[in-house]
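Just the one chain here, the form predicted on its own, laid out as C-alpha cells.
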Amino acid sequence: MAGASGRVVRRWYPHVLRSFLQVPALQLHVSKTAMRASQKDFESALSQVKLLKDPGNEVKLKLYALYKQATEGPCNTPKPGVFDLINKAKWDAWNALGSLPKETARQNYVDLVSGLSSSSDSSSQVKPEADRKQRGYETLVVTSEDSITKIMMNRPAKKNAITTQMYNEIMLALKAASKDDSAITVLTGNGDYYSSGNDLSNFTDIPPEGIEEKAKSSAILLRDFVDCFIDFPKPLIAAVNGPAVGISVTILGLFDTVYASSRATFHTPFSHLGQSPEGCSSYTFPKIMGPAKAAEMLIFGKKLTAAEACAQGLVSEVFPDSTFQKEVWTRLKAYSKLPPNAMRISKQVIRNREKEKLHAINAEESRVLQERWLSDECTNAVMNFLTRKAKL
C-alpha cells in the first residue's frame, strides 16, 4: 500500500514472517535417515505439489524457501523494497534458512510435500452426505431443506473472516439460491462468530501489477458482492449467531429480517482503519436508526450489543444464545411454508422502488473506498493494525 512508512513495514514483517514459518502441524525434523532424498525424489515432490489443493500462504512460503535453498543454496538476491510485499515475504522466508545445506533443504521439501499429500488424502475421505452438502464450496456449507437454502460461512477457526474466495463463493451461492426451489434463504456462520469481517490476506495479497490494481479489483469485487444482496429476489434472512464485524454488519440493511443471538455484537471500525462505509450502510443505517446513531457506528466505530442493535432497528429480534438455533429455525421453517410467490412479490413491492438508488450508492461507496485504500492515512492505519495482530 503506497505511502506507508518503512518503519511500520519493518516492524510488521518479522512478526508476520515468524507466523508464516511456524506451522505446528508441519514442523520438519532431521533424523538419522534424513538427507537421503534423491534428485528423483525431489522432482517427484515438485510434481506432487501441482496436484495438491492450495495449502495456504504460510505453507507456500515455506515450500518456496526450501525449493530455492535446495536448488540455489543460501539466499543470494537483493532484498526487495519494503512496499513489494509479496516478494519481500518470499525473500525473507528464503533468507531465514541461512546456510542450510542444499541436501537438507531438498529432504525437508520432500518431507513437507509428503505430509501435505497425506493430509490431503485423509481430508478427502468424507462421508457422501457431507460431500453433497459442500460440493463446489470450500469456505461455505450450502444446504437446502424444508424449502430453506442455508448459506453458512464455514471458517470457524478464522472467525469466518471473509477471504476473496469467500466473497466469490457467497455470490455464487446467492445466484444459485435465487433460482432454486427454496422459498427463503438464510446466511449464518459456523462456530462462535458470525463473521469477523475481512481476512488479513485481503490486505497483504498484492498482485504483481501493484497496489493500484489491487485497489481497483477489490472495489469491483465489493461492488459486485453488494449488488448480489440488492438484487436478491427472495426473502433473505441473517441468522447472526455471534459477533459480526465490518462488511458482515453493513450489508444487514439489505436483508429482509435479521435475527441475532444475545451473544452477538455489531462493529464497524472503518475510521480506525482509515476507511469509509460500504454495503450501502451510508444510506441504510441513517434510514434505519437515524443519522446520529448511524454516525456513532459508521464514523466513530461504536460497537453495539444485540439488544442495542435491536432497539435501533438493525436487528429484528434477539434470542437467548442457549436457544438461538432452535427458536430461529423453528420460526424459519414456519415461514418457509408460506406461499413462495406471494413472498417474492411482496418483497418486490417493498424493495424495488429503491433498487436503482441502492446500486448508485453502492457504486459511489466502492469508488470512495478505492481512493481510501490508496491513501497514506489508510495505508498507515492498516499497517499498524497488521502489526498489532502479528504480535498477538
Ligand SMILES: CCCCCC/C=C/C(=O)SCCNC(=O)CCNC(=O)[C@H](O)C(C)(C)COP(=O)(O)OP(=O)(O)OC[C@H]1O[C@@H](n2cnc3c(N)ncnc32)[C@H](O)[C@@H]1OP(=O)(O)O
The other form holds:
Amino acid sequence: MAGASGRVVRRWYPHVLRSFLQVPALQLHVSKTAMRASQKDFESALSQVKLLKDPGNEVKLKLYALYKQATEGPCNTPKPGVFDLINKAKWDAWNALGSLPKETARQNYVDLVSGLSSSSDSSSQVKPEADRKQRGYETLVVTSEDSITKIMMNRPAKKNAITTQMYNEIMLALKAASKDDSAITVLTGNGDYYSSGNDLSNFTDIPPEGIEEKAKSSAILLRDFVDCFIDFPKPLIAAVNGPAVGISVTILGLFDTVYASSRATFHTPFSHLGQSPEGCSSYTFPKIMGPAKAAEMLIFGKKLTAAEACAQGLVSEVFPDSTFQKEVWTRLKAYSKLPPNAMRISKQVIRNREKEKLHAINAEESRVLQERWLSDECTNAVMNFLTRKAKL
Ligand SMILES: CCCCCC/C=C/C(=O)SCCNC(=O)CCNC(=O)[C@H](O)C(C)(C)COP(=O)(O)OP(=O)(O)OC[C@H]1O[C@@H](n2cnc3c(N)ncnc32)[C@H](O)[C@@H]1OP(=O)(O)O
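Having looked at the form predicted on its own, could you now put up the form predicted together with the ligand?
Whole complex next, starting from this chain.
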C-alpha cells in the first residue's frame, strides 16, 4: 500500500512544482513592480479570487502558496505525512517559495489574480459566431467550443445528402478534430434531416475514363471515409436531429454514443438501390442488434423509428424533439469536462481489439460495392430517383 500511494505522489507532484516555478509571475526574484502592490491591492485580489470560476488545482496551489507566503512569510509548519496528499501538496508549494519576501509574494498574488480575471472574462464572453466557426468548409459548419468540436452537415435543402466534396470535408474535419484540444467530437445535421445518405447525383459525374473508373474511385473514397471513423481516437457522438438514411445510418455502428431526436428514423434501403451494406454495418449491425434484426434493416430496408433503434441498441438514448438540442448539449457539455486522456484511453481499449477486423470488413464491403455500382439494378434505381420529378 505504501508503495502504491508513494508512487502517485512522486509522479504528479514534480509536474505541479515545475509548472508552478515556471510561471513568470512566481519566479523567485524581485521584479520591478514587486514592491508596488499595496495591502489594499492584495485585499481586493483576495475578494476578486472568490468571484473567479474554478481555476483548477494547479492554480489553486499557487494561490495558496503565495497567500501563505504573503501573510505568514516562509513555510513554518511541519511537513505533512506522505499519505496526506492534499496537505502535503499545499505544504510543498508553500515551502518551494523559500525565503521569497512577503511583499513580492503579495505582488505575485495580485498579478496572478489579475491575469486569471482577464482570461476568465474573455472565456465567459459569448464569442461571435465568426470566431468559433472554422473556415474552409463549404458543406459543413465546424465549430469548437467548451472542449467540443461540432461537425454539422450543412446542405439542409438537400436533406444533407453527402456529396463527394462533403465526404472529403468530413474526413478533413475529423482529422483536424483528432488533433485539436477538444475532448469530444460530435457529428450532426442542419435542418430537418440528419442526412439522406449518399448524394445519388455523385453517380452522374462520370470521368472520361468511364464508369469503371468512377466505381473504382468511389470505392477508394468510401473506404477512406469509413477508415476515418474506425480510427478516430476521441469519443465520437452522433446527435441525430432527424431522419437518417444509408451511409449516415451504417456508420453509427462506429460511433461511441448515438443520441436521437424522437423525430429521427433509421433507414438503409440498399436492396432498393441495387446496392449492399457499407460502413462496417455488415459486422456492427448483427453484433449490435442480432442477425435477424440486422437483416431486416440491411437486406429488406426496414425503417426503424428512434424508439425502435434505441430498443435494438443502435441508439443510446432518445430525446423529445422539442427539447432535443437543449438536453443533448447539456449532456455533452458535462461529458466534455471529464479527463480527456482517460476518455481517449478508454476508447482505445474498447476499439483496438477490433480495429484490424473493422478495416478488413471495410475493405471487403467497398470492394463488393464497387461491383454493385456497375450493375443494372443499381444504375436503374439511381436513374429512377434522379428522374422522378421529371416524370411527375
Ligand atoms: C463515394 C460514394 C460512397 C457511397 C456509399 C454508399 C452509400 C449508400 C447510401 O447512402 S444509400 C442511401 C442513398 N439515399 C437515398 O436513397 C435517399 C434518397 N432521397 C430520398 O429518398 C428523399 O429525398 C428523402 C426521403 C430523403 C426526402 O424526401 P422529401 O422530404 O420528399 O424531400 P425531397 O425528395 O424533395 O428532397 C429535397 C431535395 O433534396 C434532394 N435529395 C435528398 N436526398 C438526396 C440524395 N440522397 N441524393 C441526392 N439528392 C437528394 C432531392 O432531390 C431534392 O432536391 P430538389 O429540391 O429536387 O433539387
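No experiment lies behind these values; they were computed from the predicted model shown. Residue numbers count along the first chain shown, from 1. For the two forms, the rigid core is made up of the largest set of C-alpha atoms that agree within 1.5 Å on superposition.
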> Can we say the CA of K60 moves by at least 2 Å between the two forms when the core is superposed?
Replying inline: yes
> After the core is overlaid between the two forms, has the C-alpha of L46 moved by 2 angstroms or more?
Replying inline: yes
